[in-house]
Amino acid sequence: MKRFLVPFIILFILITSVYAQDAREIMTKSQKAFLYAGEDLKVRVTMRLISSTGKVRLRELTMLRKNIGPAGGKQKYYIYFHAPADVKGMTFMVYKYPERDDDRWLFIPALNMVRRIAARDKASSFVGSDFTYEDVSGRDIDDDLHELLKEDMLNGEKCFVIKSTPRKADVDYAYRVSWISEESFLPLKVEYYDLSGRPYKLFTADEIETVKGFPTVVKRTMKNLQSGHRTEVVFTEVDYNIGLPEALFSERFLRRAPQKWIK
């Protein structure tokens, strides 16, 4: 009996390992498609923060992003807030690193202060929205264990369905399940589950356009399923490969926005 059981166990382990590897590769391709398209990016962003009763608050900002080296490696982000008045002139900057915590800074003009966003705060709300600081620049692939659950159809598109479980308790959910397009590798839907296994948040890619050959999610929503609050984000004036200088991503420009690039 044992001599039949051992090969079966070995085969099971090998199959499980292959599926785990495939899932990681899929998530790596998805991150590159979603967060690394082009060598750099400039986009105007409108955020609508909508309460469960329908009350709407707006955020308008410009986001600049530059890849430092090949896709999947280091990145730098710069965000300037245009409106409303209470956040106008506020800036946010991220240095993203593979395999270690990102560096994040927030400049608050009312206080004339640059504040470092600690690694433990990466799961905090980004300017009152349903997106977190980590959602802005993405989560490192190896911070999670990825499992390919199945293939599925979503809105007529074939998708890989991937379960991602954090390796440590550094976020406010137990795991998430992503529907990744088999064609574009963009995430079309992501379900988040809380520590009790209940649905917690839902991300949807509502509109996708191709800009300079890059499929781009130009409208997305993150909804808190427990509170009813949601955040709708719309990208306009999307442009890739415009030659952003790396010098833009510095404390100097946190305090004094580069007007040429944020208009």
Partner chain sequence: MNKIRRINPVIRQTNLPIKSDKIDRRVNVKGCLICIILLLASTVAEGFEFSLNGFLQGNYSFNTASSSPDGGDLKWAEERIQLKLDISNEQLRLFSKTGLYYDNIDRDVGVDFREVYFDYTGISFDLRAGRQIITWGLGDLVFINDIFPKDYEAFFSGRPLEYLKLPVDALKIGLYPALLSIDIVILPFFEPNNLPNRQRFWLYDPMEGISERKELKPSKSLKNTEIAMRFYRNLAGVDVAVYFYRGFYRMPSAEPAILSGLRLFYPSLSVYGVSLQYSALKGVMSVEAGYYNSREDREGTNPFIPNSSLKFLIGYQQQLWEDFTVTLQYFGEYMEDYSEYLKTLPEGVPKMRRFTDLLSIRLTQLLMHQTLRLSYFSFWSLSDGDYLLNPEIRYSFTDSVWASFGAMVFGGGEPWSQFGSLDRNDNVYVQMRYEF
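Let's see the other form, the form predicted together with its partner chain, since the form predicted on its own is already up.
Nothing else is written out below except the one chain.
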């Protein structure tokens, strides 16, 4: 019996670790497709924050993103707010580092003041929406343990179904299950579960367009299943590899929004 048990255990470990390896690889590819497409990106983002009673608030912004190095690595973000009126002209800059806290700066036009903001919590809400900073700029692959649960069909597309469990309790959910398209590697659906295992949030990619060869989620929704609040996001004027200069991501342009890139 022992003769069989040892190879069996070895084989089991091998198979599961191959699966785990596969899952990590899939998530790495997904991160690359979803958050690192192109060298840089320019997009106009319209967010509709919709309460359970149907009250709508709008957030409109232009987001510029530049990759510094390979996918999964450093990124710089520049955000210009168009609406609502009380934040129009406000700009926001993030230097994202995979292994440590981001650096964030905010420019308040009424005071002509640049402030560095404490950014410990990547899991906190982005501009009051149901999306978190991590949903916008990504989460480090090795912050989670990834398992390939199965393969599944979703909206006629073949998907990997992957369960990701955070290694540390640094988020407000226990784990998430992602449906990753086997073709585009974009996440088509992500279910978040709370600490008692109940469904908590639901992400859906509602519309995908290919821009300059990069499949892009141009319509997405994040719904809080417990409060009924949801946020719908629409991307327009998507463009990749436009040659954003790195100098753009600086205090100079935080104070003086570059018209060429934000219009």
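Here the rigid core means the biggest group of C-alpha atoms that line up within 1.5 Å when the two forms are laid on top of each other. Positions refer to the first chain, counted from 1. Note that the structure is predicted; figures quoted are calculated from it, not measured.
Visitor: Superposing on the rigid core, do we see a C-alpha displacement of 2 Å or more at D102 between the two forms?
Guide: True for D102: a C-alpha shift of 2 Å or more.
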